[in-house]
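A lone chain, given as structure tokens: the form predicted on its own.
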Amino acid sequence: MFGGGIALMHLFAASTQRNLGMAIAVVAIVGFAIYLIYNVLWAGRGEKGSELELAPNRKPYLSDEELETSRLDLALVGGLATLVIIGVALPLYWLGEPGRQQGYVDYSRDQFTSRGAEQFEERCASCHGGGGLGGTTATSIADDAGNFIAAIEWEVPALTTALYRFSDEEVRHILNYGRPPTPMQAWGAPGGGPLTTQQVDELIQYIQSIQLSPEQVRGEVLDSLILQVRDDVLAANPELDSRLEDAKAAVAAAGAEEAAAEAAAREVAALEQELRETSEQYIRNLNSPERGELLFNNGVYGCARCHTPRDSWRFTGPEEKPGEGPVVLARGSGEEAEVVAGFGSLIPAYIPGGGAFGPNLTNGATLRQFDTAGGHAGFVTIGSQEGVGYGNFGQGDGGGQMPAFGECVGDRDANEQSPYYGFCDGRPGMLTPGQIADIVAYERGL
């Protein structure tokens, strides 16, 4: 609402400025036309006498009395009118200048966003989904020698929260150089890609335009947590589970009976809301490491995508390859084990925190890296910064290797920001300090 009001003010200011300018231009043009008409049609005269009578330099001029009275008064009034016009026009022009400057910035941003959207749909949407809402892409995994192992489906993250976790410079680094060993390739010219520096900037501007609001981000995080505990909550509340199943059956049974279908749908919605509230209470009742495990495994909002092997992809048709016998790829305790025959030790086991794109966090690794939970939480909050060491053994390498989960870092790595950026501007990060403390409690127990 405020943004619309500001835009309306800018539009009003710009319109006033244009109208005033047009009025001044019309007055000047009309005055010049009158001057020409007077001098050509009225002041001119035909040949009526000798050159001696008609030559302007021979014609007697005004007397001193006329020059020092009416003509002098006319010149002074003209000069005063000119000063008044200048004195009024310049401040009016100055008052409109901020609006014109902001209008140019807005116009440039809109142009960058529009061109970035076109590039995104052409080059990125096939993996990241329309509007950057996430998707999947077919790829493969290979051994250290580059030999094919299996076909997989990579879960490509949504980009609608990317600038809550990465600075503009980190996003630029990823676009320029890719993100090995993920399917994200290098798109920018510095990494050998096809895009110019301006095209990369346009993509960044488009990504900025699709970022969720802080309230939406917190809602997405909570929705994902609730989805994780849904089955456990229903199992702990069999009466609610039974009522929900009956309501869904009533919707199916209603068929074309509109009134019955609407009543059943309202009952389903009410029960889903009850289930949501029960799930939120269930999550609050968990101890800190248990909540941390849910947050750790919370998709793009969590840590497992980078720190747990195979969390970001699923087999779509593994090919047979000689190995050291079948290997059990368990996705966690209590879940059915997944077995891929013929791969042996070539496929990593699904070990929570076992290390993938990010380092292994098991066997007390985080305890050795960070002496205190507070230091650990601080690193999760702000992530790695280029050239800044972290923990007892690590070295921050920038480039978005470790994102920030608790602080919006739109300009963290940049000393000079383009006026088109600056997404954060006081916005909170993705996770609350309490949620980060829960993650730290879970990781320090791995």
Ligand code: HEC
Contents of the next structure:
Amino acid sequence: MFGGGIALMHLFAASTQRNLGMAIAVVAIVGFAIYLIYNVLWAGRGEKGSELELAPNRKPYLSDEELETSRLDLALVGGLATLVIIGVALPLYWLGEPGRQQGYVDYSRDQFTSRGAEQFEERCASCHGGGGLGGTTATSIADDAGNFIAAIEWEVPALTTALYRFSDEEVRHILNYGRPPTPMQAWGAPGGGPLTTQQVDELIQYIQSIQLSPEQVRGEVLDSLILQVRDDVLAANPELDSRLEDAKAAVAAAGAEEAAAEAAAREVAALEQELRETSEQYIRNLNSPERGELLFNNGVYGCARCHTPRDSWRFTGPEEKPGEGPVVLARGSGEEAEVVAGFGSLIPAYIPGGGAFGPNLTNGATLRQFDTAGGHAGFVTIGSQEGVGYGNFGQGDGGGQMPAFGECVGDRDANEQSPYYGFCDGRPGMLTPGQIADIVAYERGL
Ligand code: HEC
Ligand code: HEC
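What would the structure be for the form predicted together with the ligand, rather than the form predicted on its own?
Time for the whole complex; same chain goes first.
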């Protein structure tokens, strides 16, 4: 998988090589033709006049003795050496050629990756975190007339799994046009941003270089689910909860006593592991829509950040309002957020699946869009493609912005039709078919 720029360079290099080869072949053929014509038609004609007249001052040539020994040997060795060069060196050279070509491709990719990394640190890391591990950015929301309503902090997604959900071309689209009205601005020239096509290629190459392995992705998804249920699991296991509290207190009490501190830390680690296993069991024991709800709300790996209003941000008061002094407008995040001042009507209500960057999924919207759970799951598996309809009769308006969450086959950018509605490019899935079925079970009940 190489960026468009690399692919282009690759193609260019190949055609330059072919052109050179053609030029050499033409020179060789023309040269040989001239040689033949000269020897057969011209030099081969009988000599005019006697040898003495034609070469009156010719020196006596080498003796037969010399010609048949040292001279002959020299010619034979020269011929052998040339044969060795042609017979051995040329094939050897060509044997190494694919390696040299691959080396050049790797070299250019490394160049792109390292330039992309520099750009990323300069332009993107302030929001997406160093190494693209995720972060937050401070911003504000305003009413339609542009009046300040509230200061908020926006969760900025880690990019280490972005290419599990989007194709290279979809990432290019996000970089070119941004994601209004979120703080992700347009960066590429097509969207009026400052970056050239090559700089965007370099960034995509860099994003490719930071993708986690499929096993790591599965692990991250699970870790994030476990974090969500932590409080519930502790509440359901008061005995484990109090042992964990005690162990943590023992770590604090041990202070500088090394042996005691080590033993206490080991105890905390063992209990954390027990809590983890209990949590995994807890998640397995939930029914499908309940597990689906957790997966739906699973941060960067879930759906709520695009489909639930306010899910991507939290209020950060108090805020100064020009001319009115400090006022606390709202605090907190998610469902528990508390709108303090009288701006409630301007702040969207937190309704799970109520629609944000992605459409509203509640009140049977998805049932109307997808007759069957299988068709619905197929869409979540492969996402949308720009300009391609989805859902029953293809009435859904694909913008290429709904990510693909599962594994699929075919090349989406090359318009290869996948078994379901839409396209994909053979990437490994971020979610398993079972997890997607759980989400669909939850979503169809919204
Ligand atoms: C001002 C902060 C900010 C900066 C700077 C920024 N981004 Fe973003 N970016 C965001 C936010 C916020 C989102 C998620 C928007 C949302 O909630 O849908 C995002 C989304 C993305 C996504 C989509 C990820 C996904 O999983 O949905 C990509 C890819 C991306 N940014 C790449 C970049 C690159 C590359 C740069 C640097 C050229 C950059 N961003 C600079 C804030 C920023
Ligand atoms: C990066 C933002 C984003 C994320 C994350 C996201 N979606 Fe979407 N979703 C969209 C957009 C945008 C659309 C509209 C189609 C388009 O523009 O391509 C959409 C459309 C849909 C639709 C079709 C709705 C309709 O009535 O047409 C369903 C169903 C859906 N998403 C489910 C999910 C599920 C399930 C998840 C999580 C596993 C999810 N989405 C995560 C952005 C997102």
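Residue numbers count along the first chain shown, from 1. Rigid core here is just the name for the largest C-alpha set that superposes within 1.5 Å across the two forms. Note that the structure is predicted; figures quoted are calculated from it, not measured.
K.L.:
Rigid core aligned, does the Cα position of D144 differ by 2 Å or more between these two forms?
P.N.:
For D144, whose C-alpha is compared between these two forms after core superposition, the shift is 2 Å or more.
K.L.:
Just grab the Cα shift of E65 between these two forms for me, core aligned, in angstrom.
P.N.:
Here E65 registers a C-alpha shift of 6.5 Å.
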